[in-house]
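Next up: just one chain, as structure tokens, the form predicted on its own.
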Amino acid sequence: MIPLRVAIDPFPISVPLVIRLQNDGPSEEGTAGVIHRGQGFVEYDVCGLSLTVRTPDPDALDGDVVLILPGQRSLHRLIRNGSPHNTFLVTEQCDQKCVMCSQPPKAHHVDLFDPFYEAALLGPYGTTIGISGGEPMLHKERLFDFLLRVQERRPDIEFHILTNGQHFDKNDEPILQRLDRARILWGIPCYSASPETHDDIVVKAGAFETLERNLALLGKNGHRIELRTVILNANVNGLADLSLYVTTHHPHISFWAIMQLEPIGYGRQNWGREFFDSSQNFDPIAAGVDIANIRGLETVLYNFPLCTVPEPYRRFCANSISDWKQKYLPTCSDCSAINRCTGFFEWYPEERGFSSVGAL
């Protein structure tokens, strides 16, 4: 697994630090050059004081933007350079447990919109940042600004901004036109045609009207949206009244991204009673992808890997998992298909997964 945060040496700072680390050339502002290497660690330079990073391999982080934070003992790879992947924790702050959360919400909140806004700065030119919490929306103020003082200092980035929903209105939409719709992409989750069913699995009542209002809103005011939808066993019957539903009362969603399990967090506590083995049977996921198709609305299957889908379907599975937690099997090492599958998660439980792997 590739690490998102490395360890430092003591660095005296008292407030957030973000720097774009670099193994040439000299520092300047914004940046740290490296000064010495040795067995095992690197240092760099920044602003006169040395920065002693743990690494067996500094190259790995040449072109990186990294946050430290007084009194921690650690930097963190906000953005790692040529990767697709990088995303801004904003909150652990959330409204709802779904059942299958990968990051089950905390009480407290570190506010870090200032240092995220400076580490977009640094980014290399057309990035695309992911945004993501808990529930970034129920800090909007703030999310809002900087999403605008992103756009005015540095056009080129794009975002991708998962939200439960639940925490737009009427009043936004002055905001909503100001920001750039074309580069930003809200992931939106919806779970079933059926109000019960989904309030259940996001474990908060009246959660679906409000998302119903809320997808109209960005729709009116010409945002896109990436809808989502992860399989479990309380949906997947379901799957096909879904298809119809969004195809019907939203057919201004940009796509529909249908996804499988992540066993962390509340999903790995939940995994015996809602993992769905998609190897076994495909037909329900089939059918939502099928109506899908034939109504326009383009579907994605995210975290599915190849084997564990007909073939027919294939074309359809992306390469989503995160690189930084990705892995493939002994079994995968023979597969003709291993540069475009999308593996499986690091913690992805084999004895207790997918009855039918195997090399394609």
Second form
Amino acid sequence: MIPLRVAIDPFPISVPLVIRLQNDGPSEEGTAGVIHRGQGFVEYDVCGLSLTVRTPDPDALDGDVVLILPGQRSLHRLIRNGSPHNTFLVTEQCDQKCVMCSQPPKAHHVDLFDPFYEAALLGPYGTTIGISGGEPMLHKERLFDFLLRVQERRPDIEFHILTNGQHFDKNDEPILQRLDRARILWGIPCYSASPETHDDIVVKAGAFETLERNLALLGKNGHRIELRTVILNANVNGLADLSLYVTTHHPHISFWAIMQLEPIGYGRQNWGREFFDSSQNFDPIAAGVDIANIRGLETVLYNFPLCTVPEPYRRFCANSISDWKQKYLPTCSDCSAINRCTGFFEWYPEERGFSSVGAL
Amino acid sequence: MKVWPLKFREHDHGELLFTNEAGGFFRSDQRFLERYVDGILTDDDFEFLRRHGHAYRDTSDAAFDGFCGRWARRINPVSKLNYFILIPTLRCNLTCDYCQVSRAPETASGFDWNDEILRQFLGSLSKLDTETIKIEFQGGEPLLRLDILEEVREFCRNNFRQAEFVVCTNLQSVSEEAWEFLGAADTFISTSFDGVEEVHRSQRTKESVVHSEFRSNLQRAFSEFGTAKVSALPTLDVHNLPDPDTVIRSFVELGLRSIYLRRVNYQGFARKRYDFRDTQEAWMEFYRRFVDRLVEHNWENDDAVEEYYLSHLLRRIFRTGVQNHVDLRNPNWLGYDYLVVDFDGQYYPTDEARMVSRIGRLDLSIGDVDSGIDARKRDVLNSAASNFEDPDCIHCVYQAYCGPDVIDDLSRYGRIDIPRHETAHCQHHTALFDFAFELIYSEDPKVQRSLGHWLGTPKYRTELAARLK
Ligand code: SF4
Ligand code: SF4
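Can I get the form predicted in complex with its partner chain as well, since the one above is the form predicted on its own?
Starting with the chain above, the whole complex follows.
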């Protein structure tokens, strides 16, 4: 597991600080260069102040864009150099309470859009930044403003925005038209073509109806959408139906991400009830994938270890669990497919997981 | 609840195929048709129709937007010019039976691009508003003018972010320099191979020494470059049709998994002799037999093989936005995204337009490298580029999947306003779509297995072959 936070010594700032750490070179605006390496720590020059970072491996931080909040004893690695998995968590609030949520909502909100804006400007060329929460669109004025400002200064940056799709409305159309549609992908979950099942899963009455309308709104405005469906006992048998529904009523959706359950947050709490052992029965998932393929909707399977998937469907599996939360099992060390395989989440409960895993 | 207009056609066993303008389809029976016509659809009917994208509650219903989206995505938009078919020479070192009009003897003069044409063509490329370009060298035999090929390729590589080249060669006589040219990673080979040695020989190479040269070049092309770089197309004569199994076997032996069956496109006098009407039935009989044999092959082997055009039709039936094949799309814009440049620098909208013009029946050129596109003439040709307003197509159950072929109509009938169902293009496509839907609704597991392969998925799903009971 790769740490996303790294300990620092107390640092005297009164507003959030965003800075790019650099091993060498003089510090220029926005960057901090190494001035001293010690045993288990490294010191950077931040505009004349010394920042002490407690890490045995300072090289891993080279090129990272980090955030330091006043009074905090750690820094946040916002953009890890060379990693395709960089996400700005813009809020922890949410209006849904999905049974598999990996980031259960909290009531309190701290607005960090300004430091995020600075961080984006410091990011490497052409990088993709994930925007996540909570529900980012609860702060949609701030979010839209952030996106427009970044796109003006850094038109090369792409965004992958995870939202529950509940908070768009017709009044957003002028802004949707101004956003760079080629560089934004909205990742929006839909769990079932049955309104009741979907609403039960997200624990919000009427969510499906709103979602349906907003998917159409985004589509009509030319936005690109990745539909995201987590497999649960509650919805797995409706996957073929969902596939039919999506390809019939939402033809503007560009990708469909079908995901296995992530054992963290509510997903961990509800694991026993909701984990569907697809290594035992892949049929309902296969049906969904086939229908989407035939209709021309590109489908990707996330969080499915290759050996749990029948051979013909392995080509749809992505090796995708973020590097910082990925692990393999002892049997994996003999596996010829390990380089292509997504592996397991750090917190994967082996005894209650897939019943059939084994080296290929 | 409102139902989008349905069109229907009787299929086998008296079942009716219903389709809408966004390409949705299902099968049902006479009783449903009566309920539909009489306006007495049941709740179950509505529920089925909405679920499958044929009905909506009101305009705020996602089913309404879904239909509009699918309808819109079936429209082929005009796209930027980025694809050229070049005829740097009309000369050829073979005398294939059906190619009289589009070739000149190897030693003839006055049938090649001159320096002026080359210069003007390259000049026109530099004015293009595109970062990517695709050039297809045809002929005659383009390898007779390797010098021109080299120069065009060099220019494109230097002036476009991405450039791709296809050399359509008969692989008859390939010099070492030509092999080297063909070996580049951005250069692909497309050759004719009729699938059966005797047929290929009798139609093309004629003499056995000539034929064995071709054979060894073909082998070399495949072994040196592989199927990712080399494709082979058969051209079949309806009066001398090969045995499907032999064709399939010889393509599989070369490692090819896609076979595009094309019949000889006779022009001029030969067209009168081999009238379409007399040959269509024989061709479809062969075509069905061929596909049956493919289905059998795919049942018994893992290396599935497709008939390219059938796969294209199936994709156009199930999907929206499938515009990648210029022979069938709607509207089929002419003279916009690709152009043919003849040996004398004339522009044509398609290769067939070039051949029709060559026999002097009609002049379908739309400008030349010197004076540019003749926009007025191109507009005239495009006045019937889509089937949206065709008085026959609008009633046709296959309209959403089909597309017009103005050039074929002009070349056969000299006009475009004859009843659709009397045209070769329409008769042929009606037969092909009938066949495609037979396959789609087939309960034969062998057919279903092949459908999965052709549609790019591990398993075909009959949920998509909906039936309203
Ligand atoms: S054995 Fe491990 S590495 Fe191999 S496919 Fe299974 S989970 Fe992946
Ligand atoms: S050309 Fe014929 S088959 Fe095609 S849409 Fe028109 S009427 Fe139908």
